[in-house]
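Starting off, we have a lone chain in the form predicted alone, written out as structure tokens.
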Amino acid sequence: MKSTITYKVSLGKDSYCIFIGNKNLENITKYIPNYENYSKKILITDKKIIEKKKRLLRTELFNIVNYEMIVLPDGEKIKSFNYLQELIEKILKFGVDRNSLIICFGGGVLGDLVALAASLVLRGIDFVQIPSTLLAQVDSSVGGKTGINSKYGKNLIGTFKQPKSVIISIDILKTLDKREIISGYAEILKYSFIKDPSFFNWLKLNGKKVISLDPSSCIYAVKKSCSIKSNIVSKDEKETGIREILNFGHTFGHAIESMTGYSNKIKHGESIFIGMYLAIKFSIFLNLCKQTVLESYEEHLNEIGIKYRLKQYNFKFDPKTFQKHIKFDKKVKKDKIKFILLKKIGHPVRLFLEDEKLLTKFLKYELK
């Protein structure tokens, strides 16, 4: 299974391609436009990649000639000003110019940080994403968002910086643990709920195969997810309109991550499973959708054995504190919280909450 699927993200002069396949790291240079013309190449990865993916680095990426390498720690902690400064200084130490290329090989956390650094060094140099996790392959590597965290919330500091290409290779997912794979499945499921009911029907039949990393099922799920996201991003690069629907489940989910200190107590995808569950329940609470939507969500996740309730993670949050963290979310405008909710599967709705007492009442019931 060596055929590669190509999707174009159409953004004028910033357009780029996503390459999806099963053995795409065997010759990554053919997926990097004008590779030979770059004056300097810098590969940035993290310690987990070095430990878990030595074979890939040794047999494929190490075949890239004349490149420098930067290795960072892994984990959400690197999405900070301290690590951003450290990374930028290391890049500059190599004597880069504006014709240099950064290659990021890692998960979504590393990708967000490296993309932000690439947008700042010399006011912007080219970079390429090679996402190493399912979550990064279907979400953070596509779309051009960069970011680091603040004590006030997740991804509140960042820019938009589009890569020159995204190279997705399904075979590297075999090194992931089950929890990381499940975390990625959250974003796949999200795409079906915000855009494509037929994709959700497919996931009901094939979700277990995706989580088990069946190659053909994984490639289809990644392809479908990337096609949905790339289509949305092409219409709304800077998130001024339709792109906001990609935040379904994230307003609640980011609050959970913030309250747990961006620690390994809960992964991003796990918080999004809970966030989507709460968003659907809030939609029902506001009489926007029917109970059957929630039942479909619960039945699917119960069937494939994924947790989606706070109590399943042994979390107990104070409603007032939870609401406070929701208000730190970057989607708050004019002091009004914006939610992405559902009318039905495939039909999201953007809603500015006029009366916060409704959210207070909802959280008191849900978090008791």
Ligand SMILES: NC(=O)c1ccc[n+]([C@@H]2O[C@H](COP(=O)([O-])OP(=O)(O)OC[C@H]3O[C@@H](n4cnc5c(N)ncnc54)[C@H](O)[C@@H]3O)[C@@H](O)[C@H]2O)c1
Given for the second form:
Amino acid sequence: MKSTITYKVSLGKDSYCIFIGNKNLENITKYIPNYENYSKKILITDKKIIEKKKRLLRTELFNIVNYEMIVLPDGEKIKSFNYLQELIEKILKFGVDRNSLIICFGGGVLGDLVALAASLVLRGIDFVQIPSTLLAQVDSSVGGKTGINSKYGKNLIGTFKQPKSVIISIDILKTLDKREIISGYAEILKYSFIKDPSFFNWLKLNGKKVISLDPSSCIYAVKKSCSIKSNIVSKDEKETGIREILNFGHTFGHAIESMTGYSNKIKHGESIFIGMYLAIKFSIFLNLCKQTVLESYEEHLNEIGIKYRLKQYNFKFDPKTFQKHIKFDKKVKKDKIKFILLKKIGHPVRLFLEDEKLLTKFLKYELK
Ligand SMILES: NC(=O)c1ccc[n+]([C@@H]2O[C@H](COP(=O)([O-])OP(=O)(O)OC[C@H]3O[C@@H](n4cnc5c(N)ncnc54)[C@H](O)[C@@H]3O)[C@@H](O)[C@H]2O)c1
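Shown: the form predicted alone; wanted: the form predicted together with the named molecule:
Below is the whole assembly, all chains and molecules, this chain first.
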């Protein structure tokens, strides 16, 4: 399959294109605007990717782009001040100027860190994203959020920085672990639940094909996800309104990641499956939503064999600690926790919880 879909994210002077296809890296220079004008190109990736993609990154792609390369460790731990400093110093050591280009080849972790560095070095230099995980292709590479973590919560330090383009090539996902593919599927499913019931119906029929990386099913799911996300981002780049619906499942999910120390015990997407499950259950608990929504969610995930309950991970959290970590998440306004809940599939609702005791009661019941 060769045809490439171009999707424009409209953000005025910061608009950019997402190129979605299979084997897109063979023509990479076509997808980098004003490619010839860059004086220096620096490709940043991580150790695990370089192991899996040695030939591509050291020879094939290098022969086309001729970049300097920086390789960082992999894993959520690099989203920290220490690694941000290390990365920025490595970039500066190459003698970058305002005409330099940073190319980020990696998953969401690397993308968040590199985008933050690109927004800070020389007060901002150009960068393009080559997202190499399913999660990064459908979510983190689109929308311009950068971030590192703090002991007080996830992604609490960051900026907004839009890339010059996002180049998505389905074939590079082949070396991904199964858990990573499933993690990406969480965000795909999220888009269908917050915005598009017909996409959910499509996923019920084709979800297994997406997870097995069938190219045309993946291209469709990635395109649909990017179009839903970029439509929302175009309306609300800085998350002051509608963009908040993208956080469906994330208030509970981030608390789980924070309680497990951002470790390999649970991947970001895995925690989002549990987070969406809890958000739907909380919606039902507050009488906002019908039980049938939960049944549809469970049926679909059971059918494709994805875990979405805390018990399936053998996690045991104390309700008080859970609530404390929910409050650490940045979705708190005037001391009221903000939740994105569901009325029905495709109809999210934003709720500032007036009475926190309701959450206490819900968590006590759910975690017993
Ligand atoms: N900025 C945003 O809008 C946004 C949105 C969603 C998630 N995120 C962030 O994304 C992060 C999660 O990203 P992720 O799920 O991509 O995890 P990740 O970046 O940690 O990548 C997962 C693992 O896969 C490896 N890998 C990457 N590409 C590979 C490939 N093609 N073949 C083999 N291995 C490969 C990586 O080295 C890593 O070990 C979280 O930190 C989350 O907060 C950000």
